[in-house]
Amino acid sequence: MADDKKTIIVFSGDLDKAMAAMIIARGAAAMGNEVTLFFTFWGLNLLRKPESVPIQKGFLEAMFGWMMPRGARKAALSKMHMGGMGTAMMQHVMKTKNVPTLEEMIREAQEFGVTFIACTMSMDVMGIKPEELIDGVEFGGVATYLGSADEANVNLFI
């Protein structure tokens, strides 16, 4: 039934936008909804393991991997980043207010049964290999997302 299915395209790897996606996903899952998050382009960086994974890559793939943030812990604010100071301030306030970190929100969303799908076309373009992503991520293309979106009553793009 569409009333209890939600989809979110996570296009951005920005901390504040990723937090919004995770808060909505966790809330919907807690309400008993089936939730699918489709990570594409910069959103894929949120799913990267924080540690380097020894894997064979071509020159351009290696350059992309080196330039892009590795994991949710490296996500920065979309506004008022101020060379890292704004992001650090936001993370400090979150900690003092007992707001989970983005990494914790991702882990909780997975525990709540939220489906994480990494866009395989974006992975190819950005040189991201499946081994570089956190556990529990599924892989699919736009048809996979559209199949979920067709069955949902809420579709968001963040």
Given for the second form:
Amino acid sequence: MADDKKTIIVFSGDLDKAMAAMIIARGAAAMGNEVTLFFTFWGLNLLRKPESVPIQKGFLEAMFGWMMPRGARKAALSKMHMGGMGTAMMQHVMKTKNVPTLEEMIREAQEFGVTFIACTMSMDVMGIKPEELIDGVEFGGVATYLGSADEANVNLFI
Amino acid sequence: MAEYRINARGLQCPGPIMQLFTQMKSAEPGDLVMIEVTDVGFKKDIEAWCRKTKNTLVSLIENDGVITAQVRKG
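If the one shown is the form predicted on its own, what is the structure of the form predicted together with its partner chain?
To see the whole picture, the full complex is given below, headed by that same chain.
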């Protein structure tokens, strides 16, 4: 039904888990659902722009930003990453099997009207600034998430 | 009544239903959409999709690894 709602907390920044979240989100959007994704902690890294954004940051914030993957293209498998080899192999297989990349999945979800909300507390803790995230992302806190979750009939934590 | 045809061969889940959803948005009630898919999960998916989106699955056939579904809007 068109008034069905789904929410997913995207906590993990792992490639495999993020893919699962994006496949469910895109599928639900294609079922006519209103979908809200709430990105927090490691999941926030998926929304970072791939390029470096010049911003004044404190030392620790800059270190954090430097150590964490910048964007969905840099996401690694939660298992069998093997120093990048496993992830590269998986990405190769996905390409041959005509599976969109994680970046493409995110873009498609946005085109299908999926709402992306970045958790502002996590952003603050991790030193991630709004300018570093891809366009079309909204900013909110736990009340925003709970407001959506209360109205939804499926709420996932990935 | 208009008829539409979607070639979703080779698309992985949920690509086919995303294409179908997009096509249905521009279709009028009573219009017929035919979609060709190679993802085997589609056979079960299309039933759930039609049930949840209140559209009618007119026919579902599989031939040489290609699943063809006809869906009527409404």
